[in-house]
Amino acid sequence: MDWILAIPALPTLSFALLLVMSRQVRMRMLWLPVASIFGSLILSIVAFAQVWPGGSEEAIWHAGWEFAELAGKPVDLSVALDPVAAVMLLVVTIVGAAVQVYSLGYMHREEREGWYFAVLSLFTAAMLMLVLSDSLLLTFMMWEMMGLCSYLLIGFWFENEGPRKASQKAFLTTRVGDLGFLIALFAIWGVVGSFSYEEVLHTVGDWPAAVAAVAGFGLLWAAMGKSAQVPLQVWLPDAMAGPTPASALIHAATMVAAGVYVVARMLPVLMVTPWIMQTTLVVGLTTALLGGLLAAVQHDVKKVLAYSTISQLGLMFVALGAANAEVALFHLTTHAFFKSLLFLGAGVIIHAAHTQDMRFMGGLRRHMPITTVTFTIGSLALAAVFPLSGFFSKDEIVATLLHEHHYVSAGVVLLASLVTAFYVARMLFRVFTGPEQTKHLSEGHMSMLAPMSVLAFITLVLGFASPTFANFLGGHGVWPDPFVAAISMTSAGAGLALGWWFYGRRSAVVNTAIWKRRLGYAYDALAQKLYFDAVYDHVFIRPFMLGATLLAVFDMRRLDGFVNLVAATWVRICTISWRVDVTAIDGVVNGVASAAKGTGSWMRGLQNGVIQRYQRLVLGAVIVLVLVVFMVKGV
């Protein structure tokens, strides 16, 4: 079954080929990434069929390679296929294929469209490899690869300041979380001597309590950064600066899903330490409620969906905190489809209305019927309205909390669900009803509508697979309890009714303005994102920039000054040495050379080949010799 490796290999190959092509050639080869993701989708379906009917956590296929040696122990990179991986392969490839096809229409006027598809392919390949990974080290490598790809996609329009800063913010914030993953790897290797999931999970009961706490919290902290949990959620809303299809992939099936997926895989490590499970539950509840409240005051339709993603990821962490990985993964699956549908729908809406501000939209349902229907399906699934998929997965979270006697937590989840339904109604009424704010509206291109229709169909029917999903993953699946379902539906209905009261009636604009004034500081705090960015700016960014400035001044005035003084002194010494060398040493050498040259020239004149001159010289020499002899004798 080594052909399973072709699932991540196909988009990787697509990236590699597009990378070496020129921009003009890439533009003509866009069929390559689309064909590769559909090839991965077909293979994922085959892989899922190999695992079906599941019911066991055991892997049906495993492969590994020795990567290196560390302290005399082999470090393996291994992959495996089990029911969880099979489900995630389907989710990633279906959403990835939908995003790729949608992008053909959405990005067709972009000059760097080929590069966009190349990075999108690498992003998808990294998530697919992470899903198949059976080694924490390989998981971490793919984890970091997705961080790089998200940076490139968010900052795709790097010519503009907004995307450029948003990509930097996402990269740095998630790196803060990734530090926890790295610490967890060190702790696990120190006690286990292996990164294999099987060895780690089978030995976790024998670990020292401190090591288990460090590893568990490190993994949780890393997941909080990747999955945008409070207090590391600040990067995700700003990530909307990237292309909308890329946002759909980041917010639905890859980047943010990775954190939940890894925690679900490593949940036994977290369960060893009770306070870490409590922390997971509290973080999830806080994120679910705050994310919903912040979504309720946004005017940018993509920001509404971004904060909605934060809130829904919080619900997944709630399920993980209640020690139910199957429920968390089911909500991750349903959320991937209806949230990607909503982001793709938002892209069509933005294309038509030429704005992202919902205050300047309205009346779109009369001109965009397909988008209206599909977007409404996704929105009602987000609001957990029966019989859409979001109802079943969210209902299971409430049922899990009640079963585990977390009654307060269940109340918070129901309150978050009410808030979710409220901002969903607010978004639907602002965008699709009321007076038209934009002229010349038209429906999206078929390449954009077709993927949305497929995702809408999956959203409609997926919920009915709830018991089968749990059984497939090795759990015990049941249909929703009527009492719990009634409570969930009441919460969603109350939120929708409240949304209609504020935004569906004709007096909605006046109504909301009055309530904004009444809420005063509370509304202002929500509008300012609860001051998270302001606090981080004052506590971390400004002190860092001040420290960097002081160090730069010290470097330029002190260190550079000292270095420049040494350099200037050395130059002066070299100048003096050069002058001594030129005037004295070279002068003597040149003088001797000149004397030798002059003497040689004079002596050379004597050897001119004229015999008569030689005779005169001999005669002269004889005369001089005779004179000398007489003078000596005379003396």
Contents of the next structure:
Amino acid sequence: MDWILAIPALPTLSFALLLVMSRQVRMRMLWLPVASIFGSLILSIVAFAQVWPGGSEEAIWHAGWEFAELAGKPVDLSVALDPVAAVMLLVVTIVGAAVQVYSLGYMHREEREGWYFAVLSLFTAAMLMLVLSDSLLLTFMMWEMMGLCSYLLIGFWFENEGPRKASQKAFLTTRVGDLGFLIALFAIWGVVGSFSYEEVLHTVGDWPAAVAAVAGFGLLWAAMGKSAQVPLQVWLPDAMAGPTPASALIHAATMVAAGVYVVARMLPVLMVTPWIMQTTLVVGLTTALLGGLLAAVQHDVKKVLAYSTISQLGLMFVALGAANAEVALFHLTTHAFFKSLLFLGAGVIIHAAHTQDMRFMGGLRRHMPITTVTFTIGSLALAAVFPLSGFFSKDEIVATLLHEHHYVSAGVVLLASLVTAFYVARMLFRVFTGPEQTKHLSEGHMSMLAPMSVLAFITLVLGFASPTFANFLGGHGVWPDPFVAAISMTSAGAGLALGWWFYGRRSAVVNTAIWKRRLGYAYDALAQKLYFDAVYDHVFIRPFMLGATLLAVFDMRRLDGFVNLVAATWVRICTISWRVDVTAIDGVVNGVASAAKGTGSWMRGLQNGVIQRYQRLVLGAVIVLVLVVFMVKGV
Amino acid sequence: MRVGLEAFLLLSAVLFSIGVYGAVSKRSAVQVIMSLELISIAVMVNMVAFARFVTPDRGTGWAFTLFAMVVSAAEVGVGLALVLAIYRRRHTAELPELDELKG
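For comparison with the form predicted alone, provide the form predicted together with its partner chain.
All chains and molecules follow, beginning with the one already shown.
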């Protein structure tokens, strides 16, 4: 069964190959990442067939390597294939393949297209490895790898200020969450001495309460960072600065869902401490409601989808808080398909309308039939309309809450789905109906429409797999209760009707200024993203910048001052040495040289070629010689 | 007063000095050759004087003097020929202008 490792290995290989190529060669090798993701997809289907019909949480395949030794105990990196991993493999590879095929059309003629595909492959590999991982340490490694890829793809157009800032914000905010993961890892290693899922989950009942609380909260905090839950949700809307298909894969379907996935896996650790479960529930409810409200006031179509992702992830946290991992994972799965479909559709819409602002779109349905149909399917799934997949998964969440007697929470979830239906209707009516505001509207390329159609088909039929899904994961699947279904349909219907009343009634461009005035402060608060960014800016970023400035000043004045003093002293010493060299040593050398030169030029005067001059010299010399001889001999 | 050896030696010294002076100071090559002749004549006067007053019984001194006179005449011939040759080449016989040995 070791061929399962090829599932993450294939995209890794295509990343490694693309990495070493030049930009020009990469552009011609784009079939390589696409082929590798399809290879992974086929292997994932085979792996899924091997696990079928599931029904237990036991892994059917296991492999591990000793990675290091820590205090005499081996640290293993291990992988396993169980039903949850098999489902997630399928989700990641199907969405990944759809996004890669779509990107061929969407990123066509982009200058660094090859690099984009390389990072996308690396990301897919990391996510696949994360779902196969059976060791918290390996999970953490892949978790960080995905963070890196997310950073690289958000900042793909790093020439512009916006993507650059957004990528840093995303990286740093999720890093705040990752701190929780690290602390949880330390705590778990301290009591268990192993990172293996199996050992951690089997011994969790024997842990000291404090350790369980620390580990549980650490994991929850990490998941809140990765899955953009309040109060760490601020990075996800900004992350929309990256390429749209990358947003579809990373910031809608897979990476942001990794937080939910890890918490779902580690749910027994969280369940040890009741208040952590309550926190999960409250965080989920808050995020679901606030995300929906924020999505309702955005004008940028991608930001609507981003806040909607935050809100839907909040619903998954609600399911986790109600201790029902299967429901959370089912909503994760349906959401992955319909939200990536929505993002891909948004990409086509943005390409056609040349704007992301919904106020300047309109009437697209007349020119883009396929996009309109698929996008509407995705939107109605998001609004939880029967019989689309979103209806089944959201219905299960409400049913779980009612079953656990969380009536207030169920009410909040219904309110959130009303808001969801409202902004879905707003988005649909703004984009597809009303007067056309853009000329030369045209349908997207086949390579973009085909993946969307596939995802739309999955969204249409996946809901009916709802009981099978729960059974496969080892739970007990049931069809929706008509009473609960009626309640959730009512709330969705009310939201859609409200949206139609605001945006769909007239065929003119909708002007909501009068409503904004009537709602006053409430609208302002939502338009300002509920002041989260402003508060973080004042509480964390400005003091940090101030501290950094102070340190920089200290560095410049004191540390640099000392270093500069040393340097200046040395320069002075060198100057003196230079003077000595130039004056004394060079003086001696030059003096010898100029003496020789002077002598030479004086002696040269004698050799003037006038013979009589020589004769005179000889005569003088003879006279002198004679005089000397006489004086010596004394005559 | 009888004319003795000293008188001849004095004459010889005077002739030699005139010759040396002329050889080192005259510009014309012809004059320099004439001065050189004076030097050789001073030598010959010396030789004859010593032959007459020191060894009157042997004829060696006169014989050598005759040789010297012949050689001296030949010298003058060669010297003047050189001067002529130089004059033809350089259109001058002024010695200070013949400074091709200048280093």
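Numbering follows the first chain given and starts at 1. Just so we're clear, the structure is a prediction, and the values are computed from it rather than from any experiment. Only the largest set of C-alpha atoms that superpose within 1.5 Å between the two forms is called the rigid core.
Rigid-part rotation between these two forms: 35° for the smaller part relative to the larger (C-alpha based, whole degrees). Core superposition places the Cα of Cys574 6.9 Å apart between these two forms.
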